[in-house]
Each structure stands twice: as C-alpha cells, then as structure tokens.
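First, one chain by itself: the form predicted on its own, in structure tokens.
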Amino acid sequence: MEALIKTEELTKAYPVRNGFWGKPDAVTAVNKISLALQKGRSLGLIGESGCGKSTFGRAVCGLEKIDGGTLWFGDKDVTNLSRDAFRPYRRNIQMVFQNSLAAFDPKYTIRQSIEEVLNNFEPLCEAERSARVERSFEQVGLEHRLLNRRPNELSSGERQRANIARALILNPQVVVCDEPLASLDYSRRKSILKLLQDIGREHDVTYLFITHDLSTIRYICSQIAVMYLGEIVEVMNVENVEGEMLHPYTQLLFQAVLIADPEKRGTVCREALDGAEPLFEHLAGCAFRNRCRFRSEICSACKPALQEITPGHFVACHRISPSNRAAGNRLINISGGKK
C-alpha cells in the first residue's frame, strides 16, 4: 500500500529560558517519531493536551522546521525544504486548523481567503476561480451568500465548514485535521464528523486526525497512534481499541472517557496517576515511568521500543514486552507491516 507521508525519527524542540538570566534550554515537543500514513488509511493521533500532537501535524505540513529526522512525501525527501521548493508538495497536504476564527484573516471575506489559496497554486481566470470557490462551499454544505461575509460574521459551525472548504479547494491527497471539533457543540460536532466522513469517501482524502476527544476517532480513522510527551507509545486498529489496549497510558486515557457518570469523567487519570508530574526531560528510560503503577527498575534504565505484539498492533512497554531492551522507536507502517 502506498505511503503518502512517512517520518523517520522526526524531532522538534523549542528553546526556553529559565528566568531572565537563566541559561537557554530546549523542550522536546516531538521526540524521534517514526510513522507512515498509508493512502486511504486515515490515522488518529491522540493524547493529552501538550503532548506534541499539533506540533507533529504542523511539521508534516511543512509549517514547522524539523530539528532532526526525515520527512518523506511519497518517495521524495522533503525535510526542511525551502518555501519555494516545498510548494509542489504543499498543494497535496492541507490543514484544518483548530481555531477556525484565527485561521482566517479578519480583514478578508471568506471568498477572498479561499481565493487566495487558488491564486497561490492555480492561475485561473476570475470566472473559473469564483466557480471553484462556490463549488467548494457546496461541497461542505454552505450557501454561496456566506462567501461575502467576514469570519466573525459566521457561526462557529459555519466557520469550521469554511475552514474545511479552504483545505479541500486544491483537491489534496492528505488533510491534517488539528482538533477540528474543539470549539463546537455536540450537534455541530456530529455534522462536521459526517462531513469529513463523506468527503474522505467521495474524494479519496486521507486524514491525519489529531484530537484528545477519543469518542470521535472511530468515525474517521482506520488506526490510532497514542502519543505521550512527544513519543508514540501504542499503535492499533480502531476496531480493536476497547478490547486490546495494552499500554498503561492508553488504558488510562480511555478509562477517563468511558465512565458513565459525566461528573467523574476526566478525574480517573488524575487519581490513577497519584498527582505525579510528567517527566518532560527525555532521559534514559520510559517517559511514562513516574506515573505508571506497573513501573519496575528496567523502566528507569532503558527506553522501551515500539514492537509488534499482534499484526498491526505496536506497543512500547517493558511490561508487555519484557525481553525488549532496545532503545528508540522503529518505523511503523500504518497498513500493518514493519519496514
């Protein structure tokens, strides 16, 4: 199966300063992630807020400069290409941003914002450009009259649909959806999910769907990758999620969602973690060890590698794979095989 996007030990860090006179330091947001997104096999990237999901998404879109590793688009190495050199690939990988209001220039009408994308990639006459924009609006279920409004004049649901229309105007192969439902109420979330489903089927779009809302994953994705502090700890098929979660962190994530009493949702993780703070320094050992109830001596001494437990199911945990002593991640092929 064709790999549309592939990363090999992709790393991204941000500089930080401890106080005014403090020595400059760095926080690693994405730590040596190796994944391959296969054509027609949408991937859900899940984890707590701040774990590096959005940074990874922006990096594969070329919106963040990569500090280490390799990014491939098809069989082409596109790691840290210049803006002009990356342009041929940009049209085939678009992004739906989390904040739909901030995603649009407030001075532009929605029509102008979407036409700008076409102007950057396709030299069309005014009539052709207008027809394409209107067709994209029809595709996401919006009326043409909304095109002449500014972003603040649309509802959150309308704005997010316009956000999706702009991402799809160039007919990309891959769309990275960064928390696309975060600012929507339940009814609007449901309609946006249905829209993404339909577009994926009808236009052969493959999604990298970034979210911390685990209840939405099964509607869009074929597989999920679980991220903790910049590292992938588990990859599995969506249909096996509830029955085959093996990593302790994955279990806690889903435990917090599946509780019947809404007042207790979100508290299970905190109680199980005993208030332990995350280990933001990527030192030797498992990044989750200080919050894991199953930790042992080896968890502090050696970083577990992602290894295949069953076909298509990869886990990075010494408890699941006690014989595994190798450090670092392996390349995970989202179609189920290893490279």
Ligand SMILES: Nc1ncnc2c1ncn2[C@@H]1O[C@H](COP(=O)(O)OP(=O)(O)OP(=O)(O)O)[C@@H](O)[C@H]1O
Contents of the next structure:
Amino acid sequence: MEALIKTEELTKAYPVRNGFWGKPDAVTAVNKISLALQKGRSLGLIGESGCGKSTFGRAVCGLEKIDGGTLWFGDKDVTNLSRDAFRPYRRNIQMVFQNSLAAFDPKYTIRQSIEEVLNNFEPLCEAERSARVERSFEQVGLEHRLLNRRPNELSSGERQRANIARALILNPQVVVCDEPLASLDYSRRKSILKLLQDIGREHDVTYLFITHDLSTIRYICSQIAVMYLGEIVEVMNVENVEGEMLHPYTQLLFQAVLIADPEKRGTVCREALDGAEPLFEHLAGCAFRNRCRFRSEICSACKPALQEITPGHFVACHRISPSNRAAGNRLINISGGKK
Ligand SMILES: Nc1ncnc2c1ncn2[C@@H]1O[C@H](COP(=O)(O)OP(=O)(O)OP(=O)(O)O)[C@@H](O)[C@H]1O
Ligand SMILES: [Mg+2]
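Return the form predicted together with the named molecule of this protein as a structure block, the form predicted on its own having already been given.
Now the full complex is given, and it begins with the chain already shown.
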C-alpha cells in the first residue's frame, strides 16, 4: 500500500539547561521513530503527556528541524529540503494545532489568518480568495460573519472549527490533528469529531490524529500507534484493539480508560506502574523498564525492536515475539495484579 508519509528513525532533541549554571543538556523528545501513514488509513497517536506526540506531529509537517533519521513524502526524501523546496509538500501536510487560541495571530481577523495561508500557496484575486475562505467556513459549519472577528472573540468550539477550516483550505492529503478536541466540552467534541470524520471521507484526507482520548480514535482512525517517552512501543489495527494489544504499557493505558472514576483510575495506574517515575535516561534499554512488572535483565541491556507479531501488528517488548505472542495476553489485570 502507498505510504503518503514515512519516517525512518526520526529523532528530535531539544537543548535544555538544568538551572542557571547547569550544563547544557538535551531532552530527546522523539527517539528513532519509524512509522508510515498509508493513504486512507488514518493513524491515531496516543501516549501520556510529554511523551513527544506534538513534537513528532510538528516534525512530520516540516515545522521542526530534525536531528536524525529520514522523512519521506511518498517516494521523495524531504528531510533536508530548504524551506522553499519543502513548500510543495508542505501544502499537502497541514496541521490543526493543539491550542486553538495560540494557533491564530491575535492581531489578525480569522479571515486574514486563513487568507494568509492561501496567499502563501495559491495567490488568487481578491474575489476568488474571499469566496474560497467563505467556502472553507461553510464546510466546517460556521457563519461568514465570524470571519471578521479576532480569535479571542470566538468560542472555543468556533475557534477549533476555524482552525480546521484553515488546515483544509488547500485541500491537503494529510492533516495532523494535535489534540483537536482537548479544549472542548462533550457536545462540541462530538460535533468536531463528526466533522473531521465527514471531511476525511468526502475529501480523501488522511489524518495523523494525536490524542489522549482513546475513545475518539476509533471514529477517525484505522490504526493506533502507542508512544512512550519518545518511542513507539506498539502499532495495531483499530478494529480489534482489545484483543490485540500486547505491550504492558498499552494495556495499562486502555484499562485506565475503562475505569470511570478518575480517582480510582489514577490509583490503579500508579499501582500498576509500580509507583515508579518515568525513566528519562533510557537510551540503552527499554524505555518502559523501570515501570514494568515484567522487566528482566535484558530490558536494561538492550532496546527491544518494534517487531511485526501478526500482519500489521508491531510490538517492542522482549517478552513478546512472533513465536510467543501468547506471553503478552492479559499481562496485567484491571486491579493491577499479574495474571
Ligand atoms: N521547545 C522545546 N524546548 C525544550 N523542550 C521541549 C520543547 N518542546 C517540547 N519539549 C519537551 O519535549 C518533550 C515532548 O514534548 P511534546 O510537547 O512533544 O509532548 P506531548 O506528548 O505532545 O505532550 P502533551 O500530551 O502534554 O501535549 C517534553 O519533555 C517537553 O518538555
Ligand atoms: Mg502535545
């Protein structure tokens, strides 16, 4: 199947300083991620806060300078293209940003912000430009009069729709949605989700859908990738997630979602994670090892590769291989104990 976008060992680190006098250091936000986004098979990217989801999304859109690895658009290596050379690809990969208020320049009206995107890629006469912007607003169910407002004069739901209109105005093949529902209440979430679903179908858009909210993924995506501390630990098909998931971290994430009471959910997760803090110095071994009840010597010694266990299902765990897939079945039960 044709991959619209592919990353090979994509790596991004940010320089950080520990305190004023501290030594300059680096945080590896994305660590050698290899993923493919197939045409028509939207991919959900999940994982806890700070694991690198937004960084990966921005890197895929060419908005972050990559420190290692390769980014492919179709069969073209676009990793080291200049800004100008990247432009034809950029118009086909748009982003709905995590924070819809910060995504718009407060000095401009929404109309000016959306027109700017058109001007950058498709200069049109004023009448045509205006008609295109208004059509994009109709597409996301917003009235034209809102176009003349500034971002802070819209409700969060309206602003998120405007954010989506701007991402879609160039008819991109790929849209990276970074927590598109995060700032919305339940009813607005549902309507934005439906909107993304409809647009995806009607306009042949493939999404990289970044979220904390597992329950939304199945409405939009065909595949899920689970990220932990900058790495992908599992990739699987959406249809059969409950039966398929094998990595201990994936199981914890999904089991936590099934617990309605947030307090109990937190306790179960902490117990199941052995109370350990995430391990940031993880480059040598498995990133999850200090929080995993099933760790053994090999987990500190070397990093597990992401192996294809069954067609389309990849897991990075030393316990699980194509020949002993059963080792991953129900590693942890819902009350946090081992089976
Ligand atoms: N500009 C930056 N400079 C330094 N560190 C950064 C920068 N942006 C992100 N980071 C760090 O990189 C890591 C990954 O951040 P990122 O925003 O990609 O996480 P995330 O998974 O999107 O989190 P969330 O779910 O909270 O949005 C974090 O440790 C974060 O502190
Ligand atoms: Mg983020």
